[in-house]
Structure formats: C-alpha cells, structure tokens
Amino acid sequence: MSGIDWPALKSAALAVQARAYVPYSDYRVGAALLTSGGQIIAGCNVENATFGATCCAERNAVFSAVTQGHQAFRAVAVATNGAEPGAPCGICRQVLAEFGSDLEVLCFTPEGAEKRYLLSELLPHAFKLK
C-alpha cells in the first residue's frame, strides 16, 4: 500500500466526520476517497428517523465522486470513533467494490489506531454483473 497520501485522505476523513448528522446514535464516520486522478471526495454518514434512509459516510463520498465524474479510484481512508476502528459495513463494501476490488482501504481512529485492508480482503466474494 504505497503511493497514496495517507495524511491527506486521513485529514479528509477526519473534518467530515464532524460534519455528521448522527442524532440517534451519536456514531460519527467520515469517508475520504482517493480518485485514480488524485482528487479527494469526502463524505459522512447521515441518519434519519426511519433508519433504512441512513446513508453511510462511505457511500455518500461514493456517490458525491460519482456526480462529479469520477468513476475510478485507489483509496478509500474511514475515521470512526471507539477504542478499534470500524470497517466499512457490507452494503458499503458491494458499493465501493462496484469500482474495483483492488482498492486500499484504511480504518482509522482520530486516537490512533489503524487497520489497513484490500477491499478484495472485506469482502472476497463480491456480486458483479461486469
């Protein structure tokens, strides 16, 4: 996992994770994903009282990169809160893996702890219809 600037996504992640709108579980997640053109796109989660509408902070920065044109990217940095930090959930994982499952993935706490992953790794069995 070389050639990505990591502080820059980690800083990304880390000022949109304050940005979260979280009022039911108070569980804030910032997403900052890397463009095969190295542009950054950040994202964070959204709740709402219905729950099923909540959209994740990866999947938000997914989709914000999309609407900007951006289809291909190298990296994707997540900052959740807690004494570990936590990977993308699943249907995030199908989300980022519908752009390549080659992309390196870095969990991250705003305290310091830090795992790194191939998305290949999170989630080996991905659905592809291409």
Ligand code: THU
Given for the second form:
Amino acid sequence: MSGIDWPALKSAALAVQARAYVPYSDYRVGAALLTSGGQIIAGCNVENATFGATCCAERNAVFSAVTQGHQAFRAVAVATNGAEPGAPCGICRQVLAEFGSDLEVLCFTPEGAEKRYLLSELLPHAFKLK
Ligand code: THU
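Can you now output the form predicted together with the named molecule? The one shown was the form predicted alone.
After this comes the whole thing, all chains and molecules, with the earlier chain placed first.
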C-alpha cells in the first residue's frame, strides 16, 4: 500500500509498545508515525495515578515528532493486544488530523489481526481553525 514500509513501521510500533507505562490498565499501546521524509517516530501510552493525566501512545508519538521538527506524516501503525486491534481514540484522531486527514492508519495486534483506515474515515469533519 502506497510504497510504505509497513513491516518497518509495525516493528517500531511493537518495540515501543513494550515500553508502555500501564500500571492501571495493563493495556499497552505502541504507535509509530512515518514522516514525509521517511523517518519513524514512536510513542507509547504513559499512564498516571490521576488517570486524567494519562497520555495515549498516538499523541505521545505526534508530540515527540513535532518536538523533533516533523510536521508532515504519511502513516501511523498502532499496536495493541487483544482479539481486535484498538483504533485511536477520539482525542488522538483530532490530534492526528491537525497534520492532515489523508494519513494512513494501520491498527494491528502481534497475533496478526489488522485493520487499515484513512484518518478521514476515522474522523470525518475534523475540527479545523484554518
Ligand atoms: N490508549 C492509547 O494509548 N491510545 C488510544 O487511542 C486509546 C487508549 C491508552 C490510554 C490508556 O493508557 C489505555 O490505553 C487504556 O485506555
């Protein structure tokens, strides 16, 4: 699909999933973003005792990428466990959409379940200020 090196992106998502800090949910998420320049920037979920201060893997990946100077993305791979791959939450969809709704989103589990979307399908009519 689209000349994207999905195995490399999935492998980065799995590697960072192992670093998730999840003492409360035990639900590990790893997200790997592919920049338009071909770099892979990853993030995991980091939970907090207040619960509300928890940050999802996808947002940590985006914030890390922006911090490192990247603002254009082609794809994101999201690794979760369970029978069905977990899709990005609503807040993460909005954060991803800030940088373009044509992002390809691959949600997968290590056991081989996979779902592919365009971000525009996951969040139609994203809020935009400009
Ligand atoms: N989580 C993510 O990392 N990404 C999502 O899109 C949905 C939820 C995390 C937050 C929390 O650490 C755990 O999954 C359970 O909600």
